[in-house]
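To begin, one chain is listed below as structure tokens, in the form predicted on its own.
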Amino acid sequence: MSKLYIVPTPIGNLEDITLRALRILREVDLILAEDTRTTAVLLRHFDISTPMRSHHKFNEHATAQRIAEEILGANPNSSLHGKSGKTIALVSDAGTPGISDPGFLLVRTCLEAGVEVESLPGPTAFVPALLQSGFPCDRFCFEGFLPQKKGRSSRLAALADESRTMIFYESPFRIVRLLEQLGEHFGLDREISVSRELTKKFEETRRGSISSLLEYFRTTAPKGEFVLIVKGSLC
């Protein structure tokens, strides 16, 4: 039957993809990829030749409805038109689509159109970072990427008294600034764990106070994508 699959892909180490994910990527009629060049590396590695099409944050609003119609066979401009039981897989560059990546809008649109959506379990960067932080992980608050400008400071102020462990994503270009802002709102003594390049050759996790990690990254050029785990206010 026609269906949209949400397929997580490795965040670094290609061995982390599941056997089921590989089977789905081989069997579907089309793969929607955040960046087809990135996904092509994965597909070549596992000898998968399924056709791909770009689906990213810059075109998802314009294409979500059309994709839902393609799955249903209701889009006359689609190569899938008139063919029942066709399936499409959505992948991001790394990790699980919809978690700080495109995906939510397409899932919602497909569900509203009556398309079945099935999500496979798989890699997500914050899970290993959370588990190896040493902070409580039975209850946590996932914030992902904060707004780059408007609303950033007010969001951190609202989290100052958050008792659960908090999770943030950040790029290497803004990691020092984020640590400075965390220190301003949470206090420089608050404990934090910072992970980068998870599952890759140069994976690193550093733990300590915000002030100690701020000092480290001010003198050490930050590289890779970062996951910050901040201890809750009452932990």
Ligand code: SAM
The other form holds:
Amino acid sequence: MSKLYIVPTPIGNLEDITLRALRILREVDLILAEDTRTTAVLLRHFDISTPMRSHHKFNEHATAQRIAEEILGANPNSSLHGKSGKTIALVSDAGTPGISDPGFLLVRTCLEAGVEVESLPGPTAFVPALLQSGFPCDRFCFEGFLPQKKGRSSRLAALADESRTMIFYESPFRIVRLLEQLGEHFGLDREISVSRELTKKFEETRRGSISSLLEYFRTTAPKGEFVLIVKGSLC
Ligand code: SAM
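Could I have the structure of this protein in the form predicted in complex with this ligand, to go alongside the form predicted on its own above?
First the chain shown before, then all remaining chains and molecules of the complex.
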């Protein structure tokens, strides 16, 4: 039966792809990829030759409805030659689509159109970072990327009394700035865990107070991809 599959891909280590993800990527009619060049490397590695099409945050608003129609077989002018009932997989550059990546809009559009959506479990950066922090993981809140300008400070102010463990994604260029802002809103003594390059050769997790990690990253340039885990206010 035609459907949309959401397929997580590795965040660094190619061994982390699941057997089912590989089978689905081989079997579907089409793979929607955030960056076809990045996904081509993955597909080549696993000898998969399924056709790809670009699907990213700049075109998803315009194409989501057409994709839902392709899966339903309701669009005879689709680029897949009008063959009805296409099965399509969505992947992002790394990790789970929809988690700080395109995905939500297509899933919602497909569900509204009556398309079945199946989401595979698999790699995502925040789970290993959360576990490696050693902070409570029975309850947590995923904040992803904070707004870069407008709304950033008010979002952090709203989280100051959050008692659950908090998860942030951030670019290496803004790590020091984020640590400074976390210090301003949560206090410099709040415990934090910073994981970088998860599953990759230079994977590293540093734990300590916000002030100790600020001191470290002010003298050691942050490199790679980062997840920050902040202990909740009551822990
Ligand atoms: N969809 C991805 C997921 O499931 O985690 C997230 C994609 S988001 C565009 C990219 C951000 O995820 C990076 O800036 C970083 O915060 C985090 N990230 C992705 N891969 C990572 C890795 N190997 N180590 C640490 N953080 C990573």
